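Only one chain is included here, represented as structure tokens and corresponding to the form predicted alone.
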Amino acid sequence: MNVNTPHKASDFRPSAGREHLGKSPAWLDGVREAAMERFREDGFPSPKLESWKFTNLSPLARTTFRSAEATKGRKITRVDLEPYRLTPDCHLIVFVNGRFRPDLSALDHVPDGTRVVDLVAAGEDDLQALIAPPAVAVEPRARTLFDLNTACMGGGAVVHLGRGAILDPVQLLFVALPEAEPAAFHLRNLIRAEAGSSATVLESYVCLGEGTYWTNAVTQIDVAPNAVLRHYKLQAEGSAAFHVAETSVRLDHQAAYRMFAASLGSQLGRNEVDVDLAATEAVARLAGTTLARGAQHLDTTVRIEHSMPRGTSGQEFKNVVDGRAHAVFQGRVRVAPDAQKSDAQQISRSLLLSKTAAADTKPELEILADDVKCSHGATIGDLDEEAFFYLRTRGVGEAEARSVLIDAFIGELIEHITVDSARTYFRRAFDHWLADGGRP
């Protein structure tokens, strides 16, 4: 069944981008309905409101997606994967066009205690869990993308560790195979982590081919009291594709998350992060990286709510733009009247390689609380003149002499990631994106 989804939002059809998941409980039908319907009134979201001033879906608004069927074309093997693989022998589980691939995947060996299944295996208290609200509130007009992901989201994958299990790493492979039509595709993923367990989680979201296609991602993640999740998100989409994500985070009593997300793909991205540190001692450490060039437009908005006391909270963004692409950090750190002894910082940091090159920066603090430790800090700037003169009366030709500041700047961000198959990973995507001078 080919189902479009046109240019106008009154015009999409619930339906569309789910066919292949069977019939759903009859609540879940209501609830996707719903969200269609909240859709299909707000349209999507424009500059107008405050959290998208900076980053506009015309250009997303205007194509016109079919939902997203089995690939047609070019078949890809295990052989062909091998370059975004966390490492050889991770477990694994893979996605094509939004469709969960068994003989691509290697889950043969996970361990006891947990599950890592397609979304269609789903119970009914991952069902529960993966329809919540995001973990911060907003103006529902900037949600209508999360709404429309709720009513046609037609793949993805449930993590579920159960108490005290150990799942270390675990990759989520999602690879889009563009064909002649734009397609959509709205992914689901749910990482719940029960009390005291811990796992290593990484999303890839990469591109094989040339072509239009969409991602709109949600991934919902509750960490459980004294459980850890080392969470790791690589957007490589394919330089003609659009990507909007949402990752919404519970974190309970003395649970732990540690995030590191690059973003270098896609012609317009925009990746959302919402953090609730919901109970006493939760902890959040954030980091990214944006690399953009040519004409891209690369968006990075995190929300982090202190609800509880003695809650701790780390962010450090770092992005390198060149051409005439632009960069977009917004950072929103909201402490609560009860959330005493909060500890929250927050920096990010850009550096621009061109005259046409642009970055925005918008940091927020909200504190309602009077026992807080709480900062933030933006820069934006160029290269090191003094440095790259330095380097050049050294010998070091100009291409190499700005190779080493801008792996001077991204390096120590990505030294900074504890799992060293996870550092190596973005170092290898880093490597790669530098080889090319960060030139459009």
The other form holds:
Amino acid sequence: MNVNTPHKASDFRPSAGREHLGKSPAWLDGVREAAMERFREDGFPSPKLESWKFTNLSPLARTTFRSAEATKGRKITRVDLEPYRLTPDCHLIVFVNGRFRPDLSALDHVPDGTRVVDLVAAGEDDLQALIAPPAVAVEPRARTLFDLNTACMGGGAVVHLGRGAILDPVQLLFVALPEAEPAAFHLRNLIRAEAGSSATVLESYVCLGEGTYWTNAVTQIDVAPNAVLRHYKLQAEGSAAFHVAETSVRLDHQAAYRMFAASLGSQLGRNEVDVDLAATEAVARLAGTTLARGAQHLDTTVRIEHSMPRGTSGQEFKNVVDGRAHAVFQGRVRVAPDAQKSDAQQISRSLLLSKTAAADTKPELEILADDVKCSHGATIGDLDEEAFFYLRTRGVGEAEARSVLIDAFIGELIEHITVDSARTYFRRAFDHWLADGGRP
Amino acid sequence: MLKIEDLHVEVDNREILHGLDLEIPKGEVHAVMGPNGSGKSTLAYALAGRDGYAITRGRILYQGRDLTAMAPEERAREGVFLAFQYPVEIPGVVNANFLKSAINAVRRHRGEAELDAIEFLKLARQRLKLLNMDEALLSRPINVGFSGGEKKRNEIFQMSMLDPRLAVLDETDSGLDIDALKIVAEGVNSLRGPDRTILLVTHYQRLLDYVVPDQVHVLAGGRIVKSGGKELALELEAKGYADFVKAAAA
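Beyond the form predicted alone, can we have the form predicted together with the partner chain?
The complete assembly is shown below, putting the previous chain first.
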């Protein structure tokens, strides 16, 4: 299918994947057709839009994609997936080229009171939550890829925790097997944590082989009163891939949401996270790192909405940029007039490893309440030349000294990951990135 | 051991050293003294190979080989050590990890077996004790939150661990109170030996009360303008650098 222009977007079949959502009710068809209509109308978000000013999607818009159904799905086995597993025995749901693969998943021992299923098995409640608009409103034209996802979604994981349930941990593993002709995978995930439940969820996006494809992922998250969700995301797509993701989080009273996201794959990536502290005393702690090299363009855009009083939010994002790569961090915090006693902190730091690397960072605070604690800070700097020299005068080689200093910059973020297996997982991904690090 | 011939060094396109000659025989301790701006730190950085310190003429012979073509880490592995005037704070890098990889890089280069964690710790403890330093230092990030005295002692500790053949101590006495100065000086003295050559770069004579040099050289206007025995340092202390600065400018 061709997504060159909004007109050509008629090639998108709004019903694509409807078969997959077998019991898909009529109202959903209406929603999906309307979403398709909006995408046709407005097309890909343009850099003229404020929230897209640092990221130009034209390389994506220029590419012609086929639907996921058209891919053959080369044979792979569990052994192929081992390097990407969180732990050898954690609960696991696997999607290959956007399609659920029960044969590769490990869902036999999912505990009572919890459900981990493919979109196909989504119930009516699930569907309602799945198609809800993102938790923080922006101008509609900036959200057309979400609409496209609504129209085309054909696979994804539904993770449901009943009251007081514990699921620790589950991995959602999305594997791309690129083929000669690029394909688009419109994934839609849902994580619903009911009151008092607790879960650790890792989303991993990986690629076996090489080639162009597009992951357009939406993850909807609802965290009910007193529930706790530790959410991790590894974006390690193939080097020719496009990755666009929207994570939308709604937090209820005293809900706690903790996220760590690492973006290091794809030629062009955008990780958008919207969090609404929609009830009192909710807590959201987001952290992440972008490791970009070569000609990669990786964008992290976060919006936090303090809608109700006494919420706490924290953001700590660090970029390491090498080669001709470009990293973007946009972080918006809005505190609603009623959201007194909110506490919102944001910090972003970028480390540029080459003269041609670039980083843009845009903090935005909109504080409409008067009794709040808010702060933000942003730095962009080079590798500390003095420290680099100091290490070398002790006999540490150039490449190792560089690694040591990059590690010092990122390491702390990784050390702060609370779940041991996740910390080890990201440490491994990071070490692998460093070891890979011959300068492009 | 170390022979510097007609050394010219430029920093930011400005020549700081204008033909410096200096020779230090193996196992000796020499002091280079000079006023501010005479080129002392430039000499120290040029010996260690810092980027931006361009050697435009002359050479530095170390054990018969020209140092100037070597990267800083190669010099270090060949046994050159620079104790910094301002030791660098490196948050996020733990002293022990850093020092272990440094030592093992040097040992690999020398064809010696690498130290494992236990051997490393044993050696580190022994050296720390010698310098009257707290073992907790090992698990702290490099120089972060250290007092001035602790940073200087940490330099001497690193030196004792790396076991260099040529140690260049850049203003190791600056910013130390008298007790700290004594401890650092004791550390340096404990590292004196027939196989180790030491170059003390300093403004003041007071370190030389504790670490007595074999020779003293006066650096002024980018050149060595006078050399002599340890009494030269006392003369400088009494009369100041004014005469030398004038002579160098003439």
